[in-house]
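This document opens with one chain alone, in structure tokens, the form predicted on its own.
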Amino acid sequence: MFSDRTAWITPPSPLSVAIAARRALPGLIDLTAANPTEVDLPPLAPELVAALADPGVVRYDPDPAGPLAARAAVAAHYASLGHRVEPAHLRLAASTSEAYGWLFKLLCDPGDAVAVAHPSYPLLDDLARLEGVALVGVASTWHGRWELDLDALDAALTPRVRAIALVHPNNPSGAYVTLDLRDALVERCRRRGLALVVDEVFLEYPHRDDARRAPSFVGCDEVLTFTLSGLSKTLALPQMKLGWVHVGGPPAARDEALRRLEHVADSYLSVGAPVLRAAPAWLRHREALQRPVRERVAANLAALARAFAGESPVTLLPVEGGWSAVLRLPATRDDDDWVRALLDRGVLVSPGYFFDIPGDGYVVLSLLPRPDQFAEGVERLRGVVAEDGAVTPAR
């Protein structure tokens, strides 16, 4: 009765059941909270809410590429960051998730594959399965930062692989693509006739300067390149459903991709008129909308670094950008055991394997929770690790 594309949707795991039960009780500190509308950030300014009431919303005037005014606003947003983008090379979607689905349809036949760097956010796997596309995970190695293993990538590039997908910076590790890695990826795509799919939703949240860091891939014209972003992370507005795809590359391939994407988008026409009308006003207020998120993330990251400085048995892995942090705990327990032990103390974290981080003892924290709650959650985590060291022999 049901399709194979949803056969992987199974009943909740025992850990998921335990988490749901604990959420129903008071006192839980959720260090996985990554919804910017639920962590006590400043509310959206009244004039930006009022932008949703543009009188033009009463008229239905569908444009499968997205209205020119909205695409021009996205292009102007990139111009403010130093990148020249043509509105004609943009296609608007309801979210980057929808855009991924479009790209899987565009690039892959059922049974084809996309190579994706690990660690990685698990949603991408779900989106690919729903399109009948396989994801081939490519490991990153730890050399003081996560770096994509190019030998592993070469081994993964079978004839069924149609594209290489990566997140810049990675979620959850926060590692940006370097200039050297960019060149290596472009060379492989050119030689093998592959497309690049680059998710840049966290691009504008770096934690420090780095001369090795690659800029936005909207400037990549050497190979067919699809750069994704949207309001959800860029402006911390996940409730205002708008994402986009920039298509770059050699003109013939780029224009054919744009033509086909427009037809795919025309089959859905999923973005609502109020959001499309309001987007230019929101994008003009980029700095004001990003500032509270930057300040919150910076404060919590600094608190995390102080908490585990010196001889702590917990290691904060370096974070280059984004809204998450990875902690390496003692390998005295596996990830599930650590999550359960912390849950018993009223703290929720994500297990490392949720993001395909190899090995035991990794947990992932969001850097968005309210600072007082974040500090209390981290203190409870410190206590659980200290108690574990006192009673549990190392493996």
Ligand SMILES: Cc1ncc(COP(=O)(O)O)c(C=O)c1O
The other form holds:
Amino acid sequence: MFSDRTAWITPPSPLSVAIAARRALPGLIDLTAANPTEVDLPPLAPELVAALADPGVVRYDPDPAGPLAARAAVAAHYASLGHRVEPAHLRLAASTSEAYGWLFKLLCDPGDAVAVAHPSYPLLDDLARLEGVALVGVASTWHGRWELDLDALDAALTPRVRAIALVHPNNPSGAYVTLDLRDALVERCRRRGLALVVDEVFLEYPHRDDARRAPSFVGCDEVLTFTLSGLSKTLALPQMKLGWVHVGGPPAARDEALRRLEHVADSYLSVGAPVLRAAPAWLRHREALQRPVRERVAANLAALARAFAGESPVTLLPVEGGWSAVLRLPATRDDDDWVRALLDRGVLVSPGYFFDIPGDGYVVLSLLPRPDQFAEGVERLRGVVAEDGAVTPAR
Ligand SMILES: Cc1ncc(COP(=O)(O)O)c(C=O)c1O
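To complete the pair, please output the form predicted in complex with the ligand; the form predicted on its own was given just before.
Now the complete complex, all chains and molecules, led by this one.
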């Protein structure tokens, strides 16, 4: 009765069941909390909420590309970051996730594949499968930062692969794409006729500068390049449901992609008028909306670094940007075991394998929880690791 493309939707795993049961009890510190509207950050100011009640919202004026005023506001946002973007090269969607779905429809036939750099954001797999597309994970190896294994990438690029996807900076590792990696990817896409799909939702949350870092891929015009982002992370407004795709590349391929994407978008017309009307005002307040998130993430990251400084069985992997951090715990237990041991002490983290981090002992933390809760959660984690008696320093 049901489609093969949903056959992978299985009942919750034993770990998910255990987490749900613990959530039902009081006292859990949730170090996976990544919803900016639920971690005591300042709410959207009333005058910015009022932008949703623009008098123009009473009209339905469908535009599959997204209204020009909203696209111009996104282009102005990029201009404020130093990137020149044409509103004509943008398409608006209800979220970055929806935009991924459109790109898989645009680029892939059922059975085709997209190569993606691991570790990576787990929703990508689901989004691809829902379109009948396979994701081929390409391993990264740890050299003080995760570096994509280019030999593994070359081996993964079978004729069914239509695109290479990456997250810049990565969720959860926080690693930005370097200029060298950018060149290596562009070269492969050009040689093999592949598209690049680059998710930049965390681009504006760097923790430090780095001259080796690639800039936004909105400036990449050597190969067909789709750059995705949206309000959910850029302005910490996931509830508003607005994302976008910038299409860049050689003009013939770029214009054909834009034309086809417009048709895909026309089949849904999914973004609501109030959000489209309000987005320009919100984007103009970028600094004010990002600042509390930046401060929160920086404070929690500093607390984490202090907690595991010096000789410690726990290593905080260096984080370049984004809202999450990866801890390497002693490999005496696998990820699942660690998550369960921590859950028993009332602290919830994500297992590294959720994000295809290879090896045992990795857990992922959100950097968004309230600082007092974050500190208490990290203290509990320290206690569990200490009691575990593992004196083996993390590798
Ligand atoms: C890397 C990455 N891309 C995309 C998304 C989803 O963004 P949106 O809310 O715009 O669908 C997330 C959400 O956590 C994410 O981590």
